[in-house]
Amino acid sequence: MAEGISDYTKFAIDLRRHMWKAGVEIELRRLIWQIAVMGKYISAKIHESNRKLAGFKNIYGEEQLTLDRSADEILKNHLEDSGFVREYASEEREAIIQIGQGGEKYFVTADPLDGSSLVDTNLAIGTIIGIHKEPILTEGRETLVAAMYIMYGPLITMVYAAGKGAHEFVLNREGEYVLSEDNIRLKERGDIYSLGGLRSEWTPGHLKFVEYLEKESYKLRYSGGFVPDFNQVLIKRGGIFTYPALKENPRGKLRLLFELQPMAFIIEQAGGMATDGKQDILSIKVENLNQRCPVYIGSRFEVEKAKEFLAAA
């Protein structure tokens, strides 16, 4: 062990060892590790694009779009060379693309940089990944075999689930992802909530649900970024994130394939729930890449309570 490495690092469990001990299939754990490494490159690109570091005002619009595309290219290029991925679908692309030779085992979906509009305000953003064992637009919950997200905040953290619980890792100073939270389990009931959409656009059932949360003294925590707000619910062991159906937009805002399915997979592995207000997110058939869906995701009590208010409206 190199001189100067902390005692914590000496005894920490790194990502590859954790997946091996958990019995994750060898090709899947190699793929998860490769994607985690890509987070280092995406983080570097975020810092490069943020002109505040150089003392200049960040010019958004084209700069932001360039950052999204750069993150997408990093993922696509590295997955293309991985040898494990046959098809790649990204929120930044209009169609699924074949990146393998046709015999590879996995199909990957990505939101390369969720919340990129928050970069100039120095808020946390993230990358969301779904790993499927069947072609991406196949119906049914069994297509997802793993999901993960990487969050770029004060620390770079990564949460993955591969059918054996949800686990958080932090990128340390030596460039290794080391275990921070093993087998995260949500409480039955939490005490925080994150709300998307304008209050004036909420439906009556959703409004009554929010009024219930307010009456019960839940704490509002909302950054405007799906990854950090979801992460807070997970790491704080409970609560709810919701972006509901709106009066003028009944399909909500978030994309089913790129954002909601992977996070639903993770939350279920942590003992929570994810629904559109009626049915489980992982039971909804994905009919097209840009399909959007309302979401209530978090600990079981709050999600079930939301379903009650929506059904009664």
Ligand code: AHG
Given for the second form:
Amino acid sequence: MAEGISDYTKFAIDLRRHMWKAGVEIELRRLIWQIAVMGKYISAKIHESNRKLAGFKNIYGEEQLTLDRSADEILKNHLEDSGFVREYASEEREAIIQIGQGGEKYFVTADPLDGSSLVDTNLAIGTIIGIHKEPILTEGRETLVAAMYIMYGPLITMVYAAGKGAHEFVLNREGEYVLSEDNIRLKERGDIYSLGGLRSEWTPGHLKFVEYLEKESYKLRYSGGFVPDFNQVLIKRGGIFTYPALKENPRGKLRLLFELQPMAFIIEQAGGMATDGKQDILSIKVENLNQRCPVYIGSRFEVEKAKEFLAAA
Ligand code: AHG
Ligand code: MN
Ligand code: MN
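Could the form predicted in complex with the named molecule be shown next, to go alongside the form predicted alone?
Once more the chain from above appears, this time first in line as the rest of the complex follows.
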């Protein structure tokens, strides 16, 4: 069972102090800190673009990077200077890039901007990060040592997990990440559900599972952004997010390496589960960078229930 820091001191705890007290290895905590800081720059870019940066020319006729690409550039440039990162893989790039000198300890994956199709609607969006201790795509082993996401909503929040629970921080007006939820633990069962994919494309087993949730009066909560949709399951201490296998797309939509592995790592640290409907997300072999995978992620009761319905169909 992961250990947290007592409520007694939590109001004074900033991210660096929290990681130090939790015993996170020094280079890893510096890296997590640096990535959290990059969240501020990405947020500044979101504000600067004011929803207009969608790959069009600006008023001077210059080509603009889309927000996803700008966020990717921010991450890559800062990670290059960090001194802790050997390889960087991003949803925005076709290949893994070598950004270190060769001796660095960590390998980073990123979905620099998740939910970019929501930018014009001003719904919450996020950045998802995985930190590995072996080269990305190392065969047959689970190599994640930490995962985090930053959510750009009414507040900017950051959740990290580095093997000692999952913890949420809020960026305060002084620009510091301050602990808001220490050692988040999911209940066995929640009461919200979040469902991706067209209903007409669902498989019979998945449809039966959804009908079960409806019968049990689960509340529907789907924004179309994985980060906020996942975040509400975590913060409400249970429930389920799923983007299932579809009839036309048996591998679903979300990406195993960039989106699902980090969130699976975080949910497990919070006492929840993540599967593709059969096996744990973290035990699925990643064969290529853009590999997609169905997902059922949340509290244990609902994820186990999904497995039962899918197996029976
Ligand atoms: P991205 O913006 O990084 O490409 O990811 C979008 C994802 C994810 O945020 C969300 O869960 C899913 O796409 C939504 O898909 P639908 O539009 O099919 O609901
Ligand atoms: Mn995404
Ligand atoms: Mn993205």
